[in-house]
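So this first bit is one chain, no partners, the form predicted on its own, shown in C-alpha cells.
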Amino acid sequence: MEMNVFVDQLLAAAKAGGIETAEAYAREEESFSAKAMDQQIEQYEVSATRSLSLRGTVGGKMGYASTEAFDDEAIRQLVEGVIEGAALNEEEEQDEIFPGEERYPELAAEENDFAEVPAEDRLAIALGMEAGLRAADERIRLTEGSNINVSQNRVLLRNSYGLNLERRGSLAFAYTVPVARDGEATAIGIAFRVGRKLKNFDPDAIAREAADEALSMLHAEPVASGDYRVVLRWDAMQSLLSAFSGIFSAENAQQKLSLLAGREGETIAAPIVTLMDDPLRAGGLASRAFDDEGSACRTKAVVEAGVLKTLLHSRKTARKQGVETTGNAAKAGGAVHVAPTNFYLEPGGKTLDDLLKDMGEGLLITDLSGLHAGANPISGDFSLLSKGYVVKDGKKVSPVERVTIAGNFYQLLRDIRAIGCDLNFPGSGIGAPSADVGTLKVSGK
C-alpha cells in the first residue's frame, strides 16, 4: 500500500480508538550494496526496508509503538501500543505533539545520478578498487575488502492537527581497506569516498590513497611513554569529537550525563573554537528543513569563540529549561530524543602541512580505535589505541603503532592551539579538519 494511504488510515484509527493527539512518522530506504575481494564480487545486496512508529498523548500522557509491517494488524497493534504506553508511562514531564510551523527553510533539492548508474557500472566501482590496489605496489596482495553502497531514503510525518511534511535523502560510499606486507610487517590503510554522483568517483584514485596509507604504515613501531605535543588529523579530530558529541545534548545534560549543564555563556574551549550545528548547510550528510518532531531546523552555534552558547534541543528539553528548541529532535524506535544535524568543528586556515611545521616535533595522530570503551562520554575522560607518524622538524618521519593516547576531552577543547583547513564528514553528519589539541598522555614502548 503507498505509504501516504497508510497513514491516513492509521491516523484515522488513532482517532478512533481515542488517541486524543498522534503523529504518524514513516521512513522508506532503498539499499544498493557490494564487496570485492580477491577481483571477484563477495557480497551482494540490493533491499528495500519501511518502518513506521505511532505516538500520541492519552489522558495528557504520551505513548510510543512502531512496526515495519504494513496492513491491518499492524494498525491495530500501533494503537493498541501507544495506549498501553500512554497507561505505563509515569514521567513528570510529557512529550506533545506539535501542531507545526508557519513556514520552513527551503533547501536546495538534492541531486544524485544513482538513477544513471546501473548495478553493473557500480559493482565496477568495487572490482576497480580491487585493481588498482594490486596494481599500486607489489606489497599489497591482500585486502580486508572493497566496498560500495548506495542509498536513498524518504521521511514523512503526519499528526492529527494536520501537520504533513517530508524529506527526501541520499547518499553513496565507497572504501577499500589494503593489507601492505614487507617481510615479516604488516600495516592497513584506508581510503573512502562519500558524496551523491557515482560518476566522480574514482576507484583507481581510491586505491592510491588507501595503498599509499598502507604502505607508509610498514614497519611502525611504538614509541617511549611520555608527554607529547599532538595533532589529530582530520579522521582522528573527528572520531574524537563523534565519540563525544553527546555531551552538547540538553537531553544528556539534564539527566546529569554531561558536564555542560547550566553552563551556557561559560568559556568551555579555546578563544579558535567554533562548534556549529548546521542542518541548512548545503550538500550535508544531514540537512534536514524540518526535525522528526516538525520544529523547522535553523543553523546554530553551539560554541562560539570558546563560549557554550546552546545546548542541542528538543521541545520537552526546551520546555524543561525553558529556552526554545533547537530543532535536534530524532526519532528511534517511536520514542524521541536529541541528536546533531550537521556537527562540525569550524575550520581555520592552515593546511595540515602547516600545523605540522608549528607544532616542530610530536605525533600526528590519524587513526584512534576502542572508542566504545576507552571513551567516557559523561566525565569526557579517553584512552584510545592510536597509530599516526612521528613529527621532527615539522615533517612525519617514522610510523608508529601500538600506543595509547590519554587525556580529557573538556581540557582537549580548551588545549587547542590550530585548527586545519581540510574539513572532512567521513560518512556521517558529524565532521572535523585537522588540529593541534596540545600536550597529550603517551603511553608506548
Given for the second form:
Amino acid sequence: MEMNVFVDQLLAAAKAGGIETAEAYAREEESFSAKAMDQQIEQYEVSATRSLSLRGTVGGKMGYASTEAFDDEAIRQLVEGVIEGAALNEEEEQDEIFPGEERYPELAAEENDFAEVPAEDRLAIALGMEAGLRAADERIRLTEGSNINVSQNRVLLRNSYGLNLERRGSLAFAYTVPVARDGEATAIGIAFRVGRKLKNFDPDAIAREAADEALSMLHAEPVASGDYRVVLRWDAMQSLLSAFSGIFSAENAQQKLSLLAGREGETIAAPIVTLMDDPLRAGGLASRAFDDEGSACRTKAVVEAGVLKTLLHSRKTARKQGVETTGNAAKAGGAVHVAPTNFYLEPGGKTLDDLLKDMGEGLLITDLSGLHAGANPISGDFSLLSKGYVVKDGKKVSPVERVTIAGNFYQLLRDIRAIGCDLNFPGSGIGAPSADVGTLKVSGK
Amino acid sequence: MLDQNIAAEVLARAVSTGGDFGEIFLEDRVNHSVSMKSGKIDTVQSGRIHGAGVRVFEGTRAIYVFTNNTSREGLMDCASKAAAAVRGGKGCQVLPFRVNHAERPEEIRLLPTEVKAALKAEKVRAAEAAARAVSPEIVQVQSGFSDSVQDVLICNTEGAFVTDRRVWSRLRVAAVASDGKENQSGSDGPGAAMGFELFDSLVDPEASGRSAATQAVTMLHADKCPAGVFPVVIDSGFGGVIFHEACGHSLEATSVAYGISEFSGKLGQQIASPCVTAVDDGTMVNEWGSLHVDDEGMPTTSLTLIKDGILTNYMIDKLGSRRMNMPPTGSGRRESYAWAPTSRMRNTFIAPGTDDEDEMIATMGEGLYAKRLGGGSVNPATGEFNFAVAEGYWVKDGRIVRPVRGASLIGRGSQVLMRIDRVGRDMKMSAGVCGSISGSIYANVGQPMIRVSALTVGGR
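With the form predicted on its own in hand, show me what the form predicted together with the partner chain looks like.
All chains and molecules follow, beginning with the one already shown.
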C-alpha cells in the first residue's frame, strides 16, 4: 500500500476507534552498501524499508505503537496499541499532537548525485580504497574492509488536524580500516568521507589518510600514569561532546538526569566556549525545517561565551518550564524525546599545530573508545581508552595507546583553554573542532 | 509464514545467475514495553518488526537484499536484485525442503503478547518503589519492562526450512543518587528467554530496584578511583564481560576468518592461564542468550572455546565457515532481517574453577575489587579492550577499605587471559546486549569471581 493511502486509512481508523488526536510518523528508506576486502567486493547489500509510528490521545493521555507491516491487521494493532498504552499513562504533563505552524523555514534542497553513479562506480570507490591501502606501504597487508554506503530517506508527518509535512534526506559515506603490522606490533587506522556527492569521494586520498594513521600508530606504548595536559583532536572532541550531548536536554534536566537543571543564565563553561544547535545549517547532516512533532526548527546558541542560554526543548518540556519549544523534538521508537540537530562547538582561530605549540608538552588524543560505557552522562565522569601521541616542544613525537584519560565533562567545559579552527562533522549532526582541554588524569603503565 | 512453493521459487531466482547458496530469513516480531519515570508510567509502547532478507553466496562473497514487503512480489524483487549482483559462479540446485519446527526444550507459560500491559506495569511499579525506598538521596528512578515474541522462518537452497519462536522478557531499573552537586547512577537488568513467568521464580522486581539504588548511593559516597597498574578481582555475573570483550569477540569468525584477530591461527595453542576454561553455550534452557536454531537455521550448540588455557574452538557462521574451511557452529546471529547474520556469542562464560573467593582478596595486596562492571568494547585486530567499572572498591593489605568510582579497565586480550591467576567456584551469568556488525543481539556474560594479577586501572 502506498504510504499516504495507508496513513489516510490509519487516521480514519484511529478516529473511529475513539482516539481523540492522532499523529502518524512514517519513514521510508533505500540503501546500498558494499564492503571490499582482499581487493574484491566481499559484501553487497541493498534494501528498501519503511516503518511507521502512531501516537494519539485518549482521555488526554498519550499512547504509542509502531509497525513495519502495512496491512489491515497492522492498522488494527496500531489503534489498539495506542488505546491500551494511553489508558496506563500517568504523566501529569502530557505530550500533545500539534496542529502545526503557519510558516516553516525554507531550507535549500539537498542535492546529491546518487542517480548518476551506478552500482559499478560505487563498488569502484570501495575497491579503490582497498587498492590504495595496498599500494601505500608493505606493512599494510590486512584490512578490516573498505566500505561505501549510500542511502536516501523520506519522512512523513501527518496528523488528525490535517498537518502534512514531508522531508527528504540523503547521505553517502565511505570509510576504510587498514591493519598495519610490523613484527609483533599491530595498529589500525581509519579514514572516511561523508557527503552527498559520490563523485567527490577520492578513494586514493581516503586510503592514504587511513594508511598514514595506521603506520604512525605502530609500536605505540602507554605513557606513565599521571596528570597530563591534553589536546583532543576534533574527532576525539566530537566523540566526547556526542556522548555528553544529553546533558543539554531539558527532558533529562527535568528528570534530574542532568546537572544543568535550572542553570540557565549561569556560566557553565569557559568564556571561549559557544555551543550552537543549528538545524538550518546548509548541507548539515541533521538539517531540517520541522522537528519530529511538527514544530518549526530554529538556530540557537545553547551556550554562548560560557553562559548556558537554553536547554533543548520539545513542546512538553517547554510547557512544563513556561518557555517556547526550541524545535528539538525527536522520535525514538514512537515516543517523543529531545535531541540536538546540527550541534557543534563553535570553532576558534587556531590550527591544530598552533594548539600543540601552545601546549608545549602533553598528549594529543586522536581516538576515544567505549564511550557507551566509560562516559557516564548522569555524573559527567569519564574514563576512556585512548590513543594518540606524546607531544614535546609542541610537536608529535611518538604514538601512545593502552592509556585512559579520565575527568568530568562538566569540569572539562570550564577548563577548555583554546579551540581550533578545524570544525568537522564526522558522520552525524554533532561536530567539533580540536580543543586544548587543560589537564586530565592519565592511566598508563 | 511462507508458502513452500513461493520459497522455492524465490530461492531459484536468487541463485539463477550463478550463486552457490541462497537463503531466505523472514521475521515477524512483536515488541512491547512499559516504562516509568519520576514515579509515573510515562510510555507504553507496542511495535511490530516485519520483513525478510534474501542472501546469496558466490564463493566467499555475500550479497544481501532486504525489505518489509514479504509478499511473493517483494521477495522475488529481492531475489532478482541479489541475483543481479552475482558475477557468475558455479551455481547450485534448490534441494527439496526438510520442513521442521525448531525443537524447544522450554515451555513458555505466559506468552507476553497475551499478558495485559497493566500487569507488566505492576512489576515496573514495584521495582521503582523499592528503589526509591532505599535512600532519600535517590532523586530519580527509571524502570521498565520489555518483552519480545519473534517468529522466524529460515529456508535455504540446501533444503533447510525451519520455523521458530523466540520469546524474551527483561526488567530494567536505573537509579540516580544525588547530593545536589554530584550525581551517580546504578542499574540492574535481569532478563531471560522466558515469558511473563519470569517473575514467578527468577526475577524479584523489588530486589532489582534495591540493588540499583544501593549501587547509586554507594557510588555517590565513593572516592575517585586511583590510576595505575594493579591486581584486580572481578566478581561473578556481569563481570564476565571481561571475557566477552577481552577474548570472545576475537574468537568470532568475523575477525578470525580474515586473519585479523590476535587469536587467528592459534587453535591448539595456549592462549590463557591453565586455570581458565571458557564456554559459549546456546543450549541452556531459558537463558537470555540461548537459541533453538541460530539465524541461519542451524541447531544451536555448546562450544568449549578454551580448555585449561588451550584454544579449542572458534565461533563460526556459514560464510566464515567457507573462508576457514571449518564447519559452522550454530553461531550465526542477527538483530533482525535488516542485518545479514554473522558469527556471534550466545551465553559465554568462564567455567567454575577451584579457588576460594575470600583468599583472592586477602592475598591481593593493594588493588581494585570490581564488584559490578558496565559495558565495554574491543578491537579484535589489536586486542585492545576497555570496560567501565560500575561499582568498585579499593583493597589495601588484602582488605576492602572504601568504595571507588569512575574507574575503567583496559588491556590487551592475549595479556589479560594469561594473567588470570585465580578462578572461583561459583559461576553466575548476567544478561547483556551485544553490538557488532550484525546489529544488537541478546547475549549472556558470566564467570565465577576471578583475579587478574595486573591490569591497567583507569582512574582519577
